[in-house]
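Single chain ahead, written as structure tokens, the form predicted alone.
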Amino acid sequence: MQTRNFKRAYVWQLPVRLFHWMNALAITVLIITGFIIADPPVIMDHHEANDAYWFGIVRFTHFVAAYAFLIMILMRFYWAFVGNKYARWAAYWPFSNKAIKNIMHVMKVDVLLLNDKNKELRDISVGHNTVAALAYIAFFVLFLVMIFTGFGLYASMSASWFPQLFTWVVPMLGGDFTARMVHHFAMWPIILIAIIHIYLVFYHEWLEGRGEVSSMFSGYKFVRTERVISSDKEEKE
């Protein structure tokens, strides 16, 4: 039986790991609150007057949840050039010929659940591997979507300096309209872009045992020394 040498590597800096958690929650409160306003449940109509402005509560909710949202991508935005080379942009960038390679044999062995006996593409990570820097990308793009346009919806009905920097983003979407159901659509692949994160994490966790789950809350993984070597040796080129 052939053993593997593992390296307990710190991966996720406590900034890192802190706006996981809080944009996670963040998005969590955003999704729930964003259907209770799109789709009124009706159930929740049949109130007196006295007790009518749980929509008001829903709705404020929303809002505070957006603030924060905003606030964690900003400071993880900042973090990009400032953290450990795991956070930096860097990392992120899947356009090279090694990454592209990476990308198939994630899809071949994670989503078709196909063998792969290339170990030197099975242990290109340390930290994201090809796809979820890929679907780090899609995050980030849609979540400049969600923010331009719910601040553009909201700048209508807020007095408050921020929200009046997007004014211009519902005229130049041709109307409140168009710019719900962007808002609205956005949403949707965030949802499925969650769902399968959270397959995989637990994919990972189960196939390979590297600490997937638990790194996000103490920052280590498990990795091969000598891919933890290689890593090095890349950085410092």
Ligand code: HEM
Contents of the next structure:
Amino acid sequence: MQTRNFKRAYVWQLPVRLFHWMNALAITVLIITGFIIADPPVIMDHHEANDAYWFGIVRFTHFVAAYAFLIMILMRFYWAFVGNKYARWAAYWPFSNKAIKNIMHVMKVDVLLLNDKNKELRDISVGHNTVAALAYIAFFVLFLVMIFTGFGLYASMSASWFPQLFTWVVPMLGGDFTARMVHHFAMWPIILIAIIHIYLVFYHEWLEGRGEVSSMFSGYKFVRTERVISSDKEEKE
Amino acid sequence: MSETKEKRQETYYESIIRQGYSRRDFMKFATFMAAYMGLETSAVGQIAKALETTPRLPVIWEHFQECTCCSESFIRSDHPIVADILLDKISLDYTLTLMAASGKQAEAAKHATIEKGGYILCVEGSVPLGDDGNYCVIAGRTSLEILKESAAGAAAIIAWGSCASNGCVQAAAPNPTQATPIHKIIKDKPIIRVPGCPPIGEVMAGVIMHYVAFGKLPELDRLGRPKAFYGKRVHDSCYRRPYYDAGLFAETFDDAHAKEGYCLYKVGCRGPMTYNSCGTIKWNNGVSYPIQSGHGCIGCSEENFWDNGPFYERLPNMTGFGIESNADDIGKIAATVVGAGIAAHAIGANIMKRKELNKRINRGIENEENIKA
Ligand code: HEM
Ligand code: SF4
Ligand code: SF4
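We have the form predicted alone; now please give the form predicted together with the ligand.
Zooming out: every chain and molecule, the one shown earlier first.
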């Protein structure tokens, strides 16, 4: 049996990978501390308030992670203008003919798990596929919801100028209560999409073996040789 | 001020003295008001001066769909002068519950005031717009009609309480009478919203006194509430706050921790989401406030507080998702569905993609076997 030949393509640039992991870390911290803020566990008994400050520290951690999260998002936002073609806004545009064709294909092959009769090389995505792009758009919108409601709520607990830019959010929603509930509720789709995202990364790695998982560490994915315009440069290890 | 043909309007100071208060009482009152408004001591003189020189402002106080708890709160505010000068027959040109006049006489006085203009319109209660406004009809006229008429010449409108500010209980879903707050009806007048069910009497006095003493509206936030009284959350001035920061919470109302004065966050306290002065000014002449009495804040000064129940749970029930399920219940169900979907997909993938996968595995094994030593 003839083995396929692959070439190594640098898909995820360093800022993208950095964003990915810092963001994953920040969101994990935000979710854990968020759950604790929403329903603090009983970890002490018969103490006086001057003995402890753990809930304050949990909230402080939430706010520190929130700033880290914001900075990462801003950085990624900027990179969508200057990064390579897999990082740019165009890679997230789901309405072109090509994108719609890709969505149909992914739905058929990866969601409904049907098999292609005649495989087309073009159908294999090099960066993320368009369904994944849709998920990242959803992520992005949810992140903005978290940032706006989060900093809107934070404005009343902070004297710093930055959260004050968000003072309009809470009145727009009617009050802190609604803002908090939106903030809390919007966390759930983030969790759900993240779970699906992680599963599908494993799925692609398992099925295709093109370096789906390692790509977010190394930046490389493996692309069929036929797809790469051949250059004479011999790859040297 | 010279005597004119019309009877000269009495100043606030004159009416206070006429009612038997001493100058000392008067100065105490001015100091007291300045303190509640959060002003510097230099403002005391300013307030006293204003009260001495300005003729009392005419006030029309309308009652619509409400329970009169705002009036009750107001006349019980800490300093007797508040009720005396602002609510007494001298000051109030029209108020259904407290005016001395009645019938035609009262209506005539009101119309005279409206024609002159420049008065403060205080509105207690929401305006029901449903069924042509028939849910609140006074002397044969709907509250909407009355409101529009008396708002016409007003210099400013004060929306007393949660009813006038955001609809309160009457506006709770499904809002059968279409109870509507004042700012959604009157758009062309400055409106001060003083929410609370009721608002604190001293807050009410402070709002009026600010207007009287400085001749302009107090500084308002984005929801039209005076910043001096609604700038902070109940939580920010709550004496149980150290317990909150320490992570010490009462789990139920009858546990030992509730008795020890732990924070009421987990039994549904809305203090962290409620803007009001309860923690500082307190109630009943500064005696106590709900949290001090062992009950969480229910957020009575916040929009929709009535619908954000249950009061004793941190997370509200979500409407439209079945009875008694909160965000986390729904989230957990969704997570279970997603988990099941993933499991199904993983099994399906192993079946459907077997051929493809086996091909790759075999090629891989072949390559592995052919690796040069
Ligand atoms: C992925 C991002 C985030 C997640 C999953 C998250 C999650 C949560 C959760 C579950 C709560 C508890 C809500 C409740 O039940 O009352 C919360 C509270 C809060 N979060 Fe976030 N959050 C995120 C981002 C942010 C950001 C960017 C900020 C901005 C400063 C922020 C600020 C806050 C604030 C101020 C509170 C209320 C805390 C308090 O009153 O002590 N969050 N968050
Ligand atoms: S009792 Fe309520 S207002 Fe007071 S600290 Fe606890 S949560 Fe905040
Ligand atoms: S503590 Fe809360 S519910 Fe109670 S009066 Fe104050 S704002 Fe209203």
